[in-house]
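This document starts with one chain, in the form predicted on its own, laid out as structure tokens.
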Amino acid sequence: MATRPERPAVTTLNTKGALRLKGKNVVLAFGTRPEAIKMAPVHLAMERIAGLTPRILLSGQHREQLQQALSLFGIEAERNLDVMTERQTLPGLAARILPQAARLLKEMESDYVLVHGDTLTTFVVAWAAFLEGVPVGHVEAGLRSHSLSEPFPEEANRRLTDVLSDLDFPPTEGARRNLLREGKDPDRLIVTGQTAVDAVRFAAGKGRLPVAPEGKQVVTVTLHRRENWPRLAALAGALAEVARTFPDHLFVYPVHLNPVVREAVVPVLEAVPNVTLLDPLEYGEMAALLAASRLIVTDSGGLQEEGAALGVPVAVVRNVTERPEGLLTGVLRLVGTEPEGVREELSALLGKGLGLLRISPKTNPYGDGRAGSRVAQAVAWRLGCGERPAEWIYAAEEASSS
């Protein structure tokens, strides 16, 4: 494949007006909600570094929801794919994707990709990049549940866009550790802490609760991953018993916009009084809710770092979690997937003043709030722009190693 010849660089108005050095462009390429909340502090810090240009790309695997993420960190995407189509299947998402974000990873001149966490887009647009001959920079690598059925396909995913990847970012030690396992250069490995946690403290001061509580605690829940479908009606009716048993809660639950997820929990739990179900939040509500919360009820990935960052213990809705770190503070407890199970756990719980032991945000296993600012530098370093940012170490560590 040919090199491109070196662009000269020249000082431009950037759409905040203020003036800034074009130099070598950064596609940030990611497809989801999540994905976006988590990339906008590297985009943020990387405005900030003179001779980096951050450039958006969006797959479009979520629509409105990833547009009013965005709105709210004030950042505006370059390119969309739009791959979505109703019900479409993960086959058909991935062959849209790769011929797509090829072709747009060269028109828009990409000197270094980066892309996030376990989504398909991550693991595709991170092979385009790879077949293209542009490095590739993995954010929240090296995470591990070591099963490829949970979370599927987001283990695969991560998984193999570690094996392509140039740069890493793996947000724990324990994450880095797994990537020395299967063989990375540790030079090439830099951890930055969680970007999650940059984005809930920014975001949760800025957006307003989207229920009254009436003097209720709240439990804020999220269920939709895939593995979860099969059973998914079930564990709504253990949910609805839950809450049935404690009146003197508030249940809000609000719903994946998937027909698949709508369809098992909206008739099981649409009658059932202290449970409120609501359209998925604008991030600021999102980040409001949680921070109100008394225990989060979820299967999602990001939101056990999220309760971890604002202090609020998290149920995990599975069996395996590829963020441990916060079984070993017990901030999370892993509830399993079985109906009667999570019945139990979630009553065991709230009964008994949770059973686990909220963590102080300072001493959040998750990180520190400047991880995208590590991630930013990480990338000018690689490009000749900057020196290589100093790793994170979390409080406990850096104490049991002194």
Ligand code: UD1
The other form holds:
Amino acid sequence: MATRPERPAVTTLNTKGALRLKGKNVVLAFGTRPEAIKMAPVHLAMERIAGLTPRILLSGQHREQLQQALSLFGIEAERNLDVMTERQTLPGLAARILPQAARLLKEMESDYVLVHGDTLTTFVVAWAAFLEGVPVGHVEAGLRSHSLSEPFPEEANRRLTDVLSDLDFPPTEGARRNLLREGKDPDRLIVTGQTAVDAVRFAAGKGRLPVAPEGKQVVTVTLHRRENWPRLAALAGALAEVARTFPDHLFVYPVHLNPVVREAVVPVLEAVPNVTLLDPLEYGEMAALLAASRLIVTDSGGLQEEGAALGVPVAVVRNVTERPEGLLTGVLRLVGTEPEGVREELSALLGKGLGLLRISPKTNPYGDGRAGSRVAQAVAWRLGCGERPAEWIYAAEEASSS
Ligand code: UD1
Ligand code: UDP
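So the form predicted on its own is up there; where is the form predicted together with this ligand?
Whole complex next, starting from this chain.
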């Protein structure tokens, strides 16, 4: 009797179309623009590791903004919960994500789940994984503002996620210390640097500048945080005054798709001649805009790291930042959230010379551009497919301790 042929090894296509042996399933789960941008380098690195199969599960907390973020990296999601609704509420969003994420993590035969940062998707997917008994790794773990009201609700999301996580990837030594103070096992903490640094380097030179500055100096602006909503229109008013004071500058503001944000800022700024309001930009264009800027004015988290990576100073429209390394280095300045104070700070920065450092990539306190690869290697180590990676050590810290 003829012997039956052996069952072929299960195969899968990676996003570049290459055939590879199926390994352990690592589900990268995310849902918003910043998570997509900062998880893309992890996905790209993991595709190169034998024994791991990265698979993307989207919550769909964002829709257009998320696709714009992913397109530059050429990576595609396998499943999408597609939960976004117009003017969604946080409890409604959480209620839609939790059961569906739990079901799909099982369907996708997840051996490991990776979440990123501090959005509602981050915590709710981590919770779903925990309830299903799937270990979770937290990329960009350990950031702390030490205030539950700012950023809201992100500070809670990241603390709650770190209660559940199996591996934590603090980007910096400071973030690692925060996790140690909370009693996390040092063996499960790997300092990787910020994947935002990898992402912005990947994007450099790949997108066109979305505006023609016509001899003006560019200032990039983004404001969208929930805790700033009550004063967003007033902050836009302060920005309009600054723009009128500095007609030789072009203020470029890609406005978040959230209707609450658009209704607050568009009416105040649309008629100011040297303010250009844009729809959200694809990541390559955004990186080009940031690189061409004299100053970045923002309440975003990721832009603080990208400014540092590009050597562009950042005025942070917050009272506190969970990314203090840039304050110490001198590339970030907290300008508060009170509109008159913000107007004065921005006017002083632009008028008297920035007084902020245009740091070089070598002194960037957030990373060296190889964070994604460290995360991927660490997951391989945890799943028994590789060695524990060497951690990122900030050169300035190395120098001061030697
Ligand atoms: C969310 C995150 C925040 C992150 C931000 C990044 C939470 C609680 N908040 O805030 O941490 O900094 O994303 O941008 O997780 N919308 C669209 N299309 C999109 C995206 C959003 O139309 O592609 C509109 C929808 O009307 C949606 C609204 O924006 O209801 C708000 O989106 P949501 O994700 O709830 O809040 P963000 O303010 O974007
Ligand atoms: N970004 C983008 N297009 C835009 C605005 C922002 O690609 O029009 C990028 C930005 O460069 C950064 C990320 O989106 O990488 C920041 O996202 P967001 O400000 O929405 O979230 P946060 O960083 O505040 O969590």
